[in-house]
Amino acid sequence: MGGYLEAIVRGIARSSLLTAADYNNLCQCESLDDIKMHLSATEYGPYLQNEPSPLHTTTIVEKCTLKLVDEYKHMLCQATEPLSTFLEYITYGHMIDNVVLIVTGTLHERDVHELLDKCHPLGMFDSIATLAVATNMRELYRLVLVDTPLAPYFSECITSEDLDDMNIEIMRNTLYKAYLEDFNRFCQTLGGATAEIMSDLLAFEADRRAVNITINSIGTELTRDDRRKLYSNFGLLYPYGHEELAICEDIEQVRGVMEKYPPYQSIFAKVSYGESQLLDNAFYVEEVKRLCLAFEQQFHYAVFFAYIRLREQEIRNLMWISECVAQNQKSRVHDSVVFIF
């Protein structure tokens, strides 16, 4: 069952993520270098260390992300089947981010090997780089995409037409649909408590992307048929939440739709009327709390999932207090970090 591995990922979720107290205390920070001189007593220090100053916000996110990236080949070394295609699974998400990220940038004539540097490094594979000559779905499938795993989903995005900033959004998201719902059926196989937490996390992701969806395509040219086409088919919301939201034209209808499930009014509670941007935010803080309940059971994988999210959490924190401080904007520190445990 991979018992080894998964009692490494308990310890280091509760040794290593950061407390409350180290967030306290980097939100003291005065500068970057600062927010460098504390994490050195973390395990972040030894990525940290040899940085020359001045330091930037994108390096210290670099180098907190290879210590996650480290981490996550430490484990797919070291796991048999069937938990080497979970973590593999794990890392879809971040190569349909890349795929999207390179061909929107060729579309707007950016440089390849600058937007490579912006891509995640869990994403990334061999033929990456290969995106930019792809015009159209087709191309982009035949000539690249048809060797690596995104490869099954490609099959609702293949059309003829040429790529543009619509039809690549519509692409991301029908590629996570059926990323999600692939993920979402593995993980049944697997069965017992893995089965079971896995399905309330995904359920819970299918549904924030249902909303995003919804709220995103106030407005567009997109129909409401062609906006239900794109919310996956299992979760809390699924199917006559999809329904309601589907109709949806301003954020309050959201917000109506929204409040009829117990599980989502106390995040739309903590959102003031007109106040979107504060959704993500709450959103993040419901998806830390149900990752910390996948510690509470033994014996599944959903801990492997809930760490790797914990520690892309953890991340963007560290993100936004280093934006904060780096823009001497401190008043604004406390807005969108996320406490974990």
Second form
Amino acid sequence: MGGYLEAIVRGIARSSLLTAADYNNLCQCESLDDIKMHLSATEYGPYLQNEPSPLHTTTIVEKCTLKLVDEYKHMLCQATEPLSTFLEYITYGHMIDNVVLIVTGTLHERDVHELLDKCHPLGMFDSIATLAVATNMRELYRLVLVDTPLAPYFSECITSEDLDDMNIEIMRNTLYKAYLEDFNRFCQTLGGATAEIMSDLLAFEADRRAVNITINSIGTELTRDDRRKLYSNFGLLYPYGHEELAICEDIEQVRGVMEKYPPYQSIFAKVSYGESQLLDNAFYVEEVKRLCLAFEQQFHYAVFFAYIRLREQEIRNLMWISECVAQNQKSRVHDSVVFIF
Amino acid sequence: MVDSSSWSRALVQISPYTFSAIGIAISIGVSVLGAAWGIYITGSSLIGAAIKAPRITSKNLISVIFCEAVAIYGVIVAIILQTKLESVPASVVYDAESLRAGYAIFASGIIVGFANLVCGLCVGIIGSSCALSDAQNSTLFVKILVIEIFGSALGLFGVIVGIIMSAQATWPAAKSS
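What would you give as the form predicted together with its partner chain, now that the form predicted alone is on the page?
Following is the full complex, with the preceding chain placed first.
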């Protein structure tokens, strides 16, 4: 039950996500001030109106993210169990990213406050600033993370090695793997349409991360076994696809593996030989299509997940458009904007 | 067999008045449960959707009215049933004819109660979807209303059969006098 919150989310999703017409207007802007003017006619208006010119793209993205955070908090405080637990699960991914951001930044001797500004607001927790103190994973866990919801995900990656770039990436992927599996298990306990739709969305996420891990680790020192350990234990690619992805040494082999799976065949067909940067965009397009399908059924929680992801995609679109406009590369604007609905 | 199951003997020892009273209680109680559940489902979605699309409120109150109608059916049948409940002399209370009257009222109550329960749920869920689709695209309202009308006919079927059942609830004293 909880039809009230679901109806609110659907109302927001249908009426205030930017439409294709809005994106067309934004793509034709000449400067960031034009973008601000167009956005002030949408629901982002109140968030941007107090910003002084000259604007930066990071300011636009920051303020738009604030809107997402406000809506999320509104939903969270109105929600009862188990919806409130579900909504909290959605933010753990951002928490993981924030933790990794601060630890990496500290490693490269950046100022903690500067790093805190760059963190995603949905993933903030109280003791996040003390992450800068830790030097290896055991301390990280013992000092800070044991009190956060991320604590159970650490059991697989606590080592006493000092943190360096490679370890941190492995830590990020191990944490994310544990998080996805935990979220999947939680959704299965909820049952019904939520379990069905969320398992599809999370399986796509797990598969996408598997492909990204494979592509990013081609040519690095990551061994095949280590790579296998980073793949989640659910999803369309589990287990045989993972076996094949673990031994891939270049992108063409990855393509060969993925083309055996019909849902991913269409993604890889769009990316012709040699153009791996469009792969990210193709994945986003497919993800948005699946998220929009979540709105077709009623009385389940996946609409909340889908809405937050669609908002994040919208913010990514705005960031891309702003960057293209700011750098005067408007011909490339349509490369990476994904229309929603 | 003379030594029939003790359960069947226990059942016929229960007074037909008990069965009748329970039937009347179920008819009103379970109908109201169905109506309330339906109104809860449709009302919460309607309020949430009306935040972004205030124009839907007045039209979509029809869904709430359909759910309410289900409770009214339950009340009507309960009143009809309770007029059928008559006292009979103690000597004939456990006769076959008395038991038949008692069971008829009981069955009528169950028919009406559970038909209205599922009807109320059905209309409630459709009403919720109707509110959400209307908020998105106002041409859909009338079409979904047709589905709701079919759904509310289910409650009517229950009421009709329940009333026919209760018409045969004739107690023996009425016949012999």
